[in-house]
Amino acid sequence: MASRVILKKPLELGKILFRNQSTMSAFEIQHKTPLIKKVAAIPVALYGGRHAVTMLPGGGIGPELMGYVREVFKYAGAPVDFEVVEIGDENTDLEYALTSIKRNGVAIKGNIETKSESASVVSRNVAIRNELDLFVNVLHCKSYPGVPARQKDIDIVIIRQNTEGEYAMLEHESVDGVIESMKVVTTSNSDRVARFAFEYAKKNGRKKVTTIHKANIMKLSDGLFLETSKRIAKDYPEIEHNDMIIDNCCMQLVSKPHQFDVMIMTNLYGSIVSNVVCGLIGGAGLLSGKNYGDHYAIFEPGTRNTGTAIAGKNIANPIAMLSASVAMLKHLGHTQHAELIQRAIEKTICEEKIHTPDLGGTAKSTDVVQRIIDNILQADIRPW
């Protein structure tokens, strides 16, 4: 029987960024604040120090890079039990799927390719953020040694807000012919996320956050996330703050990366300015990404691609997703099993140089992953 996971503390932070909300009635958060949902935490079981934890693998090559996780777990001996969950174009497969990880707390996820055209099915990676209120998305930007890239020693924080912006799904047609998409940003999620944005810093050691907008131009909904920013950052004197245009933003990440630390950004310049910098690292196929909310957290790839291109071919990078589980491995409390395969990862890329095509390399998916198992065995550390 899969257990389940539990944690003394569960995310008392994301309590504190929920200030500005504790003192409203249920009703006032659905109705005032539409886009904050109202979610209620599900007691979490716990057996025997193993965890459950569902796994969404997603589409395109997201299957085989949790085959690769899976196998190694089995070696690193990590205590981690995986209820899979395959999602398609149903909504009871959503349903589901959002069921199991309210029922066990924490996810990893591959992208979830929505086929269906149709107005009426919305995007299922969307839809999950939106429905456990997975308000922020936290992307480590660090080089890997040894790896070949544009640029070499970034080491930038990537916190993004998560659930509003253009990705709120409030689209129509007014007239014939003309579509209006609306973009909506509340100063209630601004502070939440801006929150977290300082917290981070301040309990990792940072020194600055920037602020990404285009208040130049829109001036209410990018001008409202600014002006949260700045409040907040006054609450943070020992943390410098400064904003940047996001146009202005990426020519300055290709050219001058290094004088970023901590970015905080709404929804859709979020996707940008992450792709920006995993192509200034390496490409898509190292970086992980961590969503959370108040009660759970999801963990996959930084750049969120399917890569069903290359599904199938034995090429894809199992890092991303693998530095996923070892994020997963992090929040779940198993230190010692995410040292483990953290520097089992590391010695492969970046001492042996053991390479998929996308980083330059001749090896196979199968070869990085075999190679990061016989790292764990050899290090004869592991925590069991």
Contents of the next structure:
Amino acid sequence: MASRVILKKPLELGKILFRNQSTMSAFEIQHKTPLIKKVAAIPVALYGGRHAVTMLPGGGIGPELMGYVREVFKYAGAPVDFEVVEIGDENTDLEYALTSIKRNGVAIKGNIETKSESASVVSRNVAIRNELDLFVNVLHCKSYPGVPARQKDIDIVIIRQNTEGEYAMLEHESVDGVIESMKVVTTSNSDRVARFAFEYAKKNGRKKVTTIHKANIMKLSDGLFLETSKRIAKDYPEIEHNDMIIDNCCMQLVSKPHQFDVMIMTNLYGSIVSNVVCGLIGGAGLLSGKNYGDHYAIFEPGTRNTGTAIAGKNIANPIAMLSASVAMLKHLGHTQHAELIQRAIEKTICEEKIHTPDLGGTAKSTDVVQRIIDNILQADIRPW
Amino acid sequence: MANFTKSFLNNISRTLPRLRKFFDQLTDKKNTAETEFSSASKRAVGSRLYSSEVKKCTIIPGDGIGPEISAAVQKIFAAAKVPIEWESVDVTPVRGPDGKFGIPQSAIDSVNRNKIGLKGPLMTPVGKGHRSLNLALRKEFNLYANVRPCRSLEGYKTLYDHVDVVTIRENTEGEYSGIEHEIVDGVVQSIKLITEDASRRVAEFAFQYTKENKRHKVTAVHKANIMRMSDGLFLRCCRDMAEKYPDVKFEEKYLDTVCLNMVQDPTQYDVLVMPNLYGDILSDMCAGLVGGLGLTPSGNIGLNGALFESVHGTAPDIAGKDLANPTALLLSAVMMLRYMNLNKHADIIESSCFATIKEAKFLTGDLGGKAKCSEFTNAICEKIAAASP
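Given the form predicted on its own above, I would also like to look at the protein as it appears in the form predicted together with the partner chain.
Then the entire complex follows, led off by the chain already shown.
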């Protein structure tokens, strides 16, 4: 039988075998040694030159934004087909969505509302991230020049641990009126995130990586995270590494944000810092976040807002979702289409200054999308 | 003769503890009044004071610039003729009889006696195995709520104008319970504890504070979409308390939304109440909005008293050079006066301080000026002398 094995820990396996060699039969060796499966890379679904991508509209403003993405792709000629999956509260819906994402490898999603408030139903967004092991979330916060904002020329990359930390969702009521919630930090996940961060910094020519933590209070958990990043920083001597406590970091962000370049942190702090930086740049409607795992990637608006208050009123800002779609195209390798749409977005926002109400303008979402489509059609270079 | 009966009774009660308790109850009525002090809304400490009576307060000068700014505050208070007698204590840890470092008992007794304290910046020495002083004080007086009002100062321009936010944070439990362990090699678990009692106490304090200071809205900041049970409990306590105060508006917002909106438009928030970790981060962020920790007052309210402090560092590089800015400690002292219901004096001192900063003639180095600490203090004293009748 062709046993496909990639030995993750050859030394340990060897030790077990050598220790038991005298007593283990061939049968035992085959069945009692730990089963290590080969993990083959699932091919990104490419049928007839067109990629298939799962689309999870989510709730609130999700569905309308997805409609805009489709329209823009139609006019840009991007070779992407969308497979729409709706998620309700049933576990079967969730499983179907996960199978679809595993099949396609890439997904674009809005924020999914979990209607039930009971503690046994895990938040749908968290469930998707945990099941697919999307261990890192990258948020590249770049200021748009034409958008009114308190701070100008910000260029910060926020890399946040996406699966564990405070979002482990392990809670119990030990005594009546006393609730314990666990925050889990593991070496392997911290390791992966730190390595991803430094590789990202190296690939994109970034000079400084800052680890954000609260290790003076949570000595073991954040201490572990901090030590792991310091350890990995030693492998990259050309990149400067320092660390900062989260309270000080928030204070510095509101007064001097230009001192930060790449920031690594755990889940909750990532949520806080990404929202603060999005606020500094101009709003929740501008940035997109990329969730990466070993095999899958999911793209979504940066601040995970459902926007139920503005759903259906045609005032939602479509830029975040469109940026997410551009990131997705880059990930799939369609760089020309990605650049085309990106340039159209920048032209609309920065030069023509067509802004939705959350940025202080008066345009409707459909106006913004129409302008972007016009810019695409007028562009000098088109792939077809 | 009276001596004989007293010593006779003493001897009997020493051997029979129940009898002693009975005698204590008879003779020491003041003690019982103090032990009844249980909920925030009673605030027996504040209401026991009459403005004509001179009240003793403990002042902990601290390290670095601490002594200078404490002296400045005391001078200003003397100029305003505030009926307070200061009792200065030193909290440098000393080696106790059991060999462990701890706060000297005299300091603890002083604060226990006076119930109100003002603390300057303390330097926490690294290593040497002594407990954090802040933690020790917090446990000693059961300080359950930390209040930090952040207001834009008119003379000091930041990117944000008209900020007027108060962050009230739970001070004892939450993520800072300190319960951590390594279950398996490479996996660390930290426990966040939320109890109904603590949440209810801080919620009640928040609404009480809002009502007394004539504020309009309380916002509960939480993350109950992720931490359903823990933040859910906190939220429930806040909601229950909101029903008891119908004239105060109550809303609940997610932490992400609050962060996002706070950075764009801080004027939409009034009073924020939240568990420990979010409170720590948000209060520091709000301090950053108005100009940093050097200008923000902070107060810790407890069951057995209150401790007001300045949250900035000891600034050892400018210690002793008369360059320090006493604003943070001064505003904390003003908070202390309001807690003691000495509102008239509080208003005079506060307005003089704001007027001095607005005038911008005597500003210390961190505010962009060149004046010395003593000049700044004198300017405030002059304004107080002009303002008081």
